[in-house]
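Only one chain is shown below, in structure tokens, and it's the form predicted on its own.
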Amino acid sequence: MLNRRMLLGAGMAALSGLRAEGAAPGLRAIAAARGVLFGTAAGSYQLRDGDFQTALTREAAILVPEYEQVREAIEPDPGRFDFAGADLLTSFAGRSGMAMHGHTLVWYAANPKWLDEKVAHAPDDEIFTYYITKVMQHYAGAYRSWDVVNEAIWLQDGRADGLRTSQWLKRFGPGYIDTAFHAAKQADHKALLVYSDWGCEGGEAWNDVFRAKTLQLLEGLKARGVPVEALGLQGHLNGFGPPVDQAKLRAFLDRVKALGLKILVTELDVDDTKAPREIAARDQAVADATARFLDVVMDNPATVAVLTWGLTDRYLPKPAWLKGLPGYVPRKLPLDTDLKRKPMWNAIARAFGRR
């Protein structure tokens, strides 16, 4: 469970380190400053870039596999897991005294082809709870964290309740969300539970209805004794669009701590796709946008973690609009292609030293 006595402890001692190194203090010691955790996603073929390990030790103190833990990449035929990508992930995190957030374990989408036919034929609810308990114990000890359930609201489905139409609901209906929960739980107690999803942070119309359906759904699993335990905001925000609305997720973020549950941030970024080609300006606006979330969220006592959907540019497939631009990327990360730190990293400094 994340502690954040344990944080901050660790984050002074990465502090000190740094400084006698002569180094600039990265993310990691001062997010630990303040008492949590920052971190990123990365990808296993991302650790054969030196530049990039000494980046990334210096700025996450937790990692996130980006996509080699979905169920298409670790059980990619029934019964066969490969935990190749997601172990080489965690033996760097563990040899760069980095926590790891696991992701995800029930999501309706990156699932192999064959899953879909064996779950609506499935006897029961075997079908997922096995792979649950299968990659937790693979981990347990290791992962202070796991996204659990992801994405099961989608408003566009029109149901009462708000849930995604997924192939878990047609065949378990809503029911399915608690028993993976509890198969978590059982599967390792000591790794804290999150609950994810990416609607929470607009300030649009359906976003106060996402943020509704999100409070039914988590409060109805307190109710029921679900052990879900945190709420992972996925952060994925724009630019160049509407911006967050403050008060509503100050509002929102609110009633999640009152139900008990602490709050991650898990994959933020900033999509600047409708932005100016003017380097500056695009910036900038990543960086306000970055600002005005994370200004709210570290204003949350629950808030215990956040972490980036990637850590740099150097490795954003470019948008096919983009392609004809010579040198034109998205900058939607802390850190630039040549890994030097941007206004949007910045922006996360400064909302961790805020008081």
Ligand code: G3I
The other form holds:
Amino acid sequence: MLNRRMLLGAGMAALSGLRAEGAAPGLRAIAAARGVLFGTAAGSYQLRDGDFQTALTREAAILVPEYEQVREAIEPDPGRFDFAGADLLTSFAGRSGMAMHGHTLVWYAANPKWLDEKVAHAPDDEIFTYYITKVMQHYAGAYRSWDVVNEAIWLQDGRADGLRTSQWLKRFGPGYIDTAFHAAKQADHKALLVYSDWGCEGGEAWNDVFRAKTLQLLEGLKARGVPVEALGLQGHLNGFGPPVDQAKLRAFLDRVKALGLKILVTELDVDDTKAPREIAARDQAVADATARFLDVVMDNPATVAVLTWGLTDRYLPKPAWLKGLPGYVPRKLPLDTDLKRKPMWNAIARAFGRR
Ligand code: G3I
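Having seen the form predicted on its own, could you now give me the structure of the form predicted in complex with the ligand?
Full complex below, order starting with the chain above.
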């Protein structure tokens, strides 16, 4: 497993190499000099865009399939596996010296219709552990980390443990999370196994409860010897809602580290739909929200990777309700639609450079 010191060495080499060529270092090199991996989510279709490929290779040291590894994409029909999209991204990463992060093996969402019908009665090794094993063995040894279980907490379901009454919990009970991580570890002992969720970042009262339930889940897993090895903090920030409470986030991440877990930011982006229309003001607010969050994350030595949920605004879907606004595109990612660096890019670079 990679650790910060190994990454540091690689980063210094990358930085000096880039300086020698006169190229401005990308986030890939800046993060590596801090001993951290920076990367992003992508779709295989985006690789048809040569300019995007160049930007991606400059900026990212780790890649995660945005959609092509969710179950509805991988197993659209029972027993019919389609790895094509994720394989394209995986081989591109391999050729570009990038690591891969897998997303995601067990989620309440993005499941094929046939599964939702079967999950209530089919035996576990037909719908659950066999799938985890099959997918992870397909990529065994090539993936640095995996979102094994995604978004298992949902306070609105009112359970004392805060867990979502998903089809998995209804079928197997709360132990489905334990089972998933054990199956994942058995399938690929090298990959870092991540529990990923959103809701731990914010500064509202419900975020306090979300953080408490997340810690309760992680402490229980660790106490039972479940091989959960990292927390995936998704990092879907709201650039114009209640700001991140840095003190609460810091204390939470200290507790995560004290459990012996690594920390990854797995899906960083900043919602700017409530932003002023003026682009400079929007971009600055997005950058400020990014800095406020990453400054705390990067202070924690357990942080090993930061991935944004896309590198450029170029491929962002326009929210349907905004279609009427001519020329409006979301500006929630580090590069704009022309692949130019934005204040958010600077905020990420600064967070990696801060000591
Ligand atoms: O590729 C198909 C296309 O062939 C088809 O014509 C079209 C219309 O049905 O659908 C396309 O697939 C869409 C896919 O994104 C690729 O664009 C799916 O319908 C759509 O549901 C899917 O949405 C993804 C969503 O997760 C559900 O998987 C989003 O791109 C992705 O950004 C979003 O990401 C999630 C993380 O996985 C978990 N954390 C929250 C995050 C944001 O919601």
